[in-house]
Each structure stands twice: as structure tokens, then as C-alpha cells.
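First, one chain by itself: the form predicted alone, in C-alpha cells.
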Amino acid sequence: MSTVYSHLEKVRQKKGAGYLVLIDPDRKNDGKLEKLVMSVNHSGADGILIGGSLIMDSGFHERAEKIKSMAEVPVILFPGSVNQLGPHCDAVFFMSIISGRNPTYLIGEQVVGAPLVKDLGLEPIPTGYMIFDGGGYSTAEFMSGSRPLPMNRPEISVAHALAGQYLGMKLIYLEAGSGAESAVPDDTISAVAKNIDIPLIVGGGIRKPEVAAQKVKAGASFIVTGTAIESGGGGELLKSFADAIHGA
């Protein structure tokens, strides 16, 4: 059976490297939603992720529902809370923050979303999520009360990375935060990828196309971006991601 992971896996030998693009069902983009999805189904992205730290009203599971009846790619939940489970995705980023020592985000939120993730038939893909100091006070760093990894440590990096790697996850994602100053540094996204043999995904602070090229030449084995296309980029600004993360 054909499942999300391994369509990832598939983009990862196929292509060198993916591109997921975030999208935020959040009533700052009502009327944009349509556009957005639009754009990624002519980029060349390879699936669209969603979520974000907060939920800010009550139409997110509809919005949810849209972005999944429009889109041509996987779609990923990619959860700030269990609060953001439903059925209108392909899959679920089954995440712990393994950079943090709040246990509420190591295991509390997970125990209590595993059994709606099963009744609901997500495919859960477990992911170790470390958190970075980006130059900015991220909302995923406030909202999970998670002391960043700092940017000049890689071996503390790949210490964290190894250990989740070990504990079974399928994925490492190394977030600088939405919005953030400054990206994972390269020498940090190398020292990981030589050292854990499973997909590595970097996101956060990548705004420019030659940018996420770098991070792939670095180790990444996928990119994300989110703001960088809610900011007004539109379809071309994808597809120069797509074309430069899949070419690097």
C-alpha cells in the first residue's frame, strides 16, 4: 500500500530533495487559501503542509478542508496542538520536541492525540522536532515553553538528532521558527545529516530560492517554507523553490 511516507521516500531518491510548503489555516488567510493552493499544484512542490502554533478561531478544520478538496499533492498535518487533529489530510507529522524538556510536548500531547489519530486513520510519520534559536522569540518556542537549541553547537545538534533517530522517529525537523531572522546554519544541517541515516527536513528563515538550494547542498532532504509565500511571493516565487531544491 502506497502511503505518504513513502511517497517522501520516493521524492527524496527520485529528486535529490523535496519541497513541502506550509500553509496556515488561519483566518488571516481567508481569501487566500484558494490562490495559495493554486500555486502549489503548479510549482513542482511535493506536498503541502498544515498547521501553526495557535488556533485563532473556529474555521480552521474548514479551512483545513478546503486546502485538502483543492490540493493535487499529500497533505500533511503538521500540528501545534492536539487541538489541530481532523480528517482532512493524508497524514499527520506525529511530533515530539525533542529539543525541549517540557514533557507535555516530549509525550503528554502525544498520548493524548494518539487515539483520535488512530480513530480517524492518519498516518502517523513519527518526527523529532528540535527547535533553534533563529535571532527571534518563535511562537512554537513560547507556545511548548522550549529552550532553543543554540546555532553554534552542531555536535548538541547532532546529539539530539541521533537520540531521535534511536527512539524510532522516522523524520528530523530542524525549525528555526516561522519568520525567523536567521535559518539553521549549514554546518549544523551537514553535521546532522552525516550522522543519522534517516530523512532530514530544515525549515524556517529560508526566504530566497538560492537559500534553500544551499541547505540541500548542506544535507537537507527536504525544505519548508511558509512565510516566504504567505508574504505575496505568488505561483512564480514556488516554483523558483521547487526548481532550486529539486536542481541542487
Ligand code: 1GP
Contents of the next structure:
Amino acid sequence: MSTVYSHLEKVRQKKGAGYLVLIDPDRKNDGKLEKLVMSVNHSGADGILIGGSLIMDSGFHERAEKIKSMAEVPVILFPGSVNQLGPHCDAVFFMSIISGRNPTYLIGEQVVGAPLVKDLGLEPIPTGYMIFDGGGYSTAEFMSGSRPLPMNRPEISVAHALAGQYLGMKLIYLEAGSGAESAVPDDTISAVAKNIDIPLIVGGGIRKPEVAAQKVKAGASFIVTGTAIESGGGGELLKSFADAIHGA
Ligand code: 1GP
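Please give the corresponding structure for the form predicted in complex with the ligand, as opposed to the form predicted alone shown earlier.
Full assembly next; the chain just shown is listed first.
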């Protein structure tokens, strides 16, 4: 059976790296969803992530359904909490915040969510999530109550990513936080990429296609952008991101 994980692996093998666009199914994107998903469909991006650290109303699942119904690429749930689990996706990043020491986000939410993932028949993709200090107090950091990794100590990041791999994670996600002032630095990405054998996702604070390409050259297997699409960059910007990432 073809899985979303095998799709991601194929993208990585064929294109060198992939582009995932994050759409936050929050009320701030109400009324814009159709345009956002159409832009992604026509951009050459390899998948859509849906999720957010904090959702400000009860419309998450309705918007997720809308996104899934229009998407022409796989939709992966990137949940900020167990409340975001639902049927409107092809797979879920089954994440543990391995950079933190908060048991709720290391194993607590996962125990609550696992039976729901099974009941919904979702494909879980075990993902080691590592939050960095991107220069401000990010929502992900605040909501998870976890201390972020320093940007300037690559050896600490390598040790965490290796621990994630040895625990059986299938992906490692280096997160600077949505809208971060600074993206995860190239030397940290390359140190981690050289030491692990599983795909490496990098996101947070990547605003320009050339920066995305630089992160791929450093060793990222997938780039995530969220703010870029929400800030009105439109289809052209997404296409430039996809081209830069695939061409790097
Ligand atoms: C956040 O990594 C993603 O979880 C995307 O970040 O919104 O800064 O692109 P941006």
C-alpha cells in the first residue's frame, strides 16, 4: 500500500528535497481557504500541513475538511494538540517534542491521541519535533511549556536528533517557530543532517525562496513555510519556493 511516508521518500529521492505548505485552519484564514489551497495546488508543492499551536475558535475540523476536499496533494495533520485529530487528512505527524522535558508533550498527549489515530484509521508518521529559540517567545514554545534548543550549539541538536532516530522516529523536524526572526542556522542543519539517516524537516522564519534553497543545500530534506502564504505572497511566491527547493 502506498503511504504518505513513501510519497515523502519518493519526493526526496526524485527531487532532492520537498516543499510542504502549512495552512493554519484558524479563524484568521476563514474566507481565504479556497484561494490558499488553489495556490498550493498550482505551485508544485509536495504536500499541505494543517495544524496550529493555538486555535481561536471551534471551526478547526470544518476548515480541515474544506482544505482536504480541495487539495490535490497529500494533507498531513501537524497537530498542536490532541484536539486537532480528525478524519480530514491522509496522515498525521505523530510528534513528540523531544527538545523539551515536559512529559505532557513527550508522551502524555500521544497516549490520549493514539487510540483516536487508530480509530480514525490515520497513518501515523513518528516525528521527533525539536523547537529552537528563533529569537522571540514562539507560540509553540509557550503552549508546549518546553525550553527551546539554543541556535548556536549544534552538538546539542545532533544529540537530540540522534536520540529521536534511535527511538524509532521516521522524521526529525527542526522548528524555529512560526514567524521566527531567525530560521534554524545552516550549520545546525548540516550537523544534524550528517548524523542522522532519516529525513529532516526544517521550518519557521523562512521568508524567501533563496533562504529555503540554502537550507536544502545545508541538508534539509523538506522545507515548511506557513507565514509566507498567509502574508499574501500568493501563488507566484509559492511557485518560487517550490522551484528553489526542488532546484537546490
Ligand atoms: C511553523 O515551521 C512552521 O510551524 C512554519 O513557520 O510560519 O515562519 O513559515 P513560518
